[in-house]
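Quick heads-up: it's one chain on its own, the form predicted on its own, in structure tokens.
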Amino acid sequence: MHPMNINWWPSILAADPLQFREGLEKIRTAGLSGVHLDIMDGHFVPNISFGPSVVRAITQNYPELFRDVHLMLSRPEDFIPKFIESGAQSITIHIEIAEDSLKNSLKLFQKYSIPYGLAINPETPLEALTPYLDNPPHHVLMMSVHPGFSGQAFIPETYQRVQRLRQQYPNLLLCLDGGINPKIAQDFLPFGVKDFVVGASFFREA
């Protein structure tokens, strides 16, 4: 069971790929408010997932679920408008992309007035976020696995990284993504983290 004092964001990519509707029904039955949509281009990460048409289908069939889109793309600015048009309500991009792509994406977020997040990979120094936190994003997505594939083991160094970032930015909304289960999530509550992306532990639990 997943404690309800935590905001769970199930990643539909971890559901049975032939049964996405069943996965969405499980999210709705659990009384959760949103779905996390991992979009991968086979370049930024070594995997390919799905595109705006799937987001549009979810928007049309499950309008009550908040659509949180995570773009693991080398050039997210080429797709941000398409995902917004398809129903994305929040979009996260990676701090590791080229600087021009990052700046172009931030301009698009401002143009469309959509909440956005900045994701950071486990091996990326936290200092990479610093230039973008004076005017902070809606949230920072801390990757606690190497992005690209569901079912990976949680990286323990994430505890120290979250603690450091929380000390520097006490009001920043932090979300964790990767290898999360209820026990791990509870351990982060003292750091003020209440938002967690879950995959295998949600869709494959008994």
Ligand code: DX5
The other form holds:
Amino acid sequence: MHPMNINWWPSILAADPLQFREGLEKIRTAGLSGVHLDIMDGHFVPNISFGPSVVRAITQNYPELFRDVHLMLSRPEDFIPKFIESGAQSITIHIEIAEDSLKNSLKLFQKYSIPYGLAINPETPLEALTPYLDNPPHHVLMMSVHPGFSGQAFIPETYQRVQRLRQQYPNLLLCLDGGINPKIAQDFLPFGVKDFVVGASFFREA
Ligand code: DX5
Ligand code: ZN
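Beyond the form predicted on its own, can we have the form predicted in complex with this ligand?
Below, the chain from earlier opens the complete complex, with every other chain and molecule after it.
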């Protein structure tokens, strides 16, 4: 179902919220090494998910699972230290937030020496990333749905966007997030994409 030459990052948001432990066991049983944690503030995206206490509980109970935290927050700088204290090992923020929030967040990543990613929404011009790629982030998280909910349909324009970004930045680590299933992921392998977030296709399909 999920080929192994790919790094799958299951998004716990798509698991049964009353059975997160079961979801985490599923990740472990599948032999995967990390979990994607979608944090939403009800402002940057029209949904609220969970906060640092959930990240902390996962850290304590599943210390071997790498915690990849995706912050869909308008002001991530207010929470970055808290998420790091709670066990986040990589943090992604969005390029669409206000410039001062972005800059303050980058300073915090440097201060705490934590690998960080920059996420870009489907409608945001790729050029928005340009000023931030001279000093490259650990990864770029290309959104292939409008963020806020798991279980949405993959947006096909993502193919062209990935192709364009890849041409400009051949060495950038690119990860895709939203509506991904194994079949769609296979189509991105020729573009050198090996990292995929999987929500519904991992947790809700047999
Ligand atoms: C979207 C989140 C994604 C999403 C993944 O807001 O960032 O991580 O929940 O779930 P699927 O794969 O179901 O789109
Ligand atoms: Zn995500």
